[in-house]
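A lone chain, given as structure tokens: the form predicted on its own.
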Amino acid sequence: MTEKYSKEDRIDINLIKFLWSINPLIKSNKVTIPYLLRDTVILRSLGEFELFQLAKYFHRRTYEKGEVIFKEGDFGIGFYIIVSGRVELSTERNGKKFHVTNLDRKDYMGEIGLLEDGHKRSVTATAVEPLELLGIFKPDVQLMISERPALSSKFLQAMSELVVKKLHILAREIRKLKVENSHLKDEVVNLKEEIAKND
């Protein structure tokens, strides 16, 4: 005889991994995804289930020192959450490397090669010193919007707030650049003033 089974019925093996990895009486000194997503900020809208749930579309990798994580001018498919180790940002000019900046423990990376279509890295990404990192690709995002829309369009909204965000850095950067550069300008032009006087 076969006995049927109403979906309330099944177990839910994801449900059942989520209790056991926050049961408070199971010590384990494995650092999961899960947890190390839960220490992100941009991620602290979603609740723990969302996060261990999200954390099944992401991947540790791990380079060595010097070791280049992305080229600039590569095409962008993955963001990145540096779990440990430091990376230097950089770009080149006429065969010429420039430092751009450094980026820590919890720092993030390559949102926009997340979210644009044919996105090209404007810098390179180099291991600074041992490192780990969580990242997550296109085609991760392709199989989180098709299995769990919810989750994913949080996840999509954060990375929409984090290039917010960065925006009105990069904004706020100009406006400072222009009001210095007006400064010089002033000073060039005061400087003239002063050799033409003494001519």
Given for the second form:
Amino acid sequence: MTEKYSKEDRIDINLIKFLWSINPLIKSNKVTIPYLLRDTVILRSLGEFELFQLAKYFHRRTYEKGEVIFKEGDFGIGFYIIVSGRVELSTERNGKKFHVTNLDRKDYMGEIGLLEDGHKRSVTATAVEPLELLGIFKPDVQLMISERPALSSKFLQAMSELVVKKLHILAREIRKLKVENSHLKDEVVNLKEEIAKND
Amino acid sequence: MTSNDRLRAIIFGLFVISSMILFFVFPRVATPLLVCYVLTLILNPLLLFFERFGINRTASSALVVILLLFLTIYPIVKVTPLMVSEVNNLEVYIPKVESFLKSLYSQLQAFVAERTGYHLSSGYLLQSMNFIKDEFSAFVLLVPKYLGSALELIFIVPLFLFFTLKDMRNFRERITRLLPNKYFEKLYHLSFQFNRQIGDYILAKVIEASILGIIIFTGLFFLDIRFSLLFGLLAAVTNIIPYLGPVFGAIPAFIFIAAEYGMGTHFGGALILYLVANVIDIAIVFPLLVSKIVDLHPVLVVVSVILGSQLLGITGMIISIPLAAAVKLLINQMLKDVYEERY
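Next up, the form predicted together with the partner chain, please; the one we just looked at was the form predicted on its own.
What follows is the entire complex, opening with the chain shown before.
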């Protein structure tokens, strides 16, 4: 490369492909993945072109009604975004199934699997209706780190923001529970005193 | 498992089984494909390096292939005539080695007879020497055939390599679409680990073998011992076999040196050279390069090498260890699933 033409001046084929793909007159299949990613809250910090590049690392998976996406205690490496359909998260204790929450379109799950080494799933995810997911897995992220370092650091930043957000929610819950717990303890003490008086 | 997913599982299973059968039925296509697959795994970082400069995938694949051809063809063209002349010279020296071994054996016979009164038959020596001679001549007769297939490889491998480099990702994407949902994450993860293990191992082994070969070659060259190139190459090639390889690589060299130069300074120098080279290999190169990649029990290593050589010859010998490591990975994962408590 001579000094006359810097890197910015070169024609980027990928950029042209991208511009062609967002052309409103065509609606090819390729556009749909970035389009979906754009709708996801956690990836807001990424630009259009970055989403277009990121989409190449995602896999599209379809599930039927009642199919299990991952099971509690399974080895997990993937992060999923729901494209269409609904997912039920549940957990099992002593053979009894407990409902945790339902996830809808644009929701996501499994981010810890992407970050933690040898992660075990903490809940079971089941498709409530016919389901379409976008999944990205640990090997994809490793590939992305070596191929597109800037993009991958942005993506991982988004992931860590997501995890931090969850951590905050968790801390708040714990705080709330602690306060409630102390209230309950006080009440128990009061009740005991009252019982002692009545006796 | 729903019906759709079961269908996926069946199709994927059929795909795996049929490709394995095709692989063993058509070795002439399978061998170059296997070589290309391994080369792709090894060269992928280089491809990524080119791509990072904004060169597209097709052009970078072509660049990698050209670079590889440039780096390998020139040494081959330079070294081959030297090797041919050394092999030709070897024919002259073989009778010398033969008579040396005979005299050594008669000394041993006398020694054993004197100490134990048992007379060793000279049939053993003759038998084993005839065996080696037959094997050697059979090998020499087979050389044109090997050369023919090597020539085929030289033309086919770069072509295949270009396309495997260019299209490996698309191909992998198509295959991942076949994976059944139930096992998707596990299989995807395992396939990546498997690929990394094979690629890393073979690259490490090639580097290790070349380091050893170069040390032996230069050492023998400076000791002014004939056939230094041949013995260096032999040491490098046999180094691929773990544990026993270095011994196999050293024995012919020592027999020749003892026959040609006697048990004098040359022999001592070569002994020290082989010891130092193998100590460097065992103490520095192996722990740094190879042992991080595979941790297999020594018995498993030897067994897998034997099985590999029986099934696929030299190729099998090279890929047996990473394959065994990958299988171990798979089995460990399955055992974990079955036995480990879930909560």
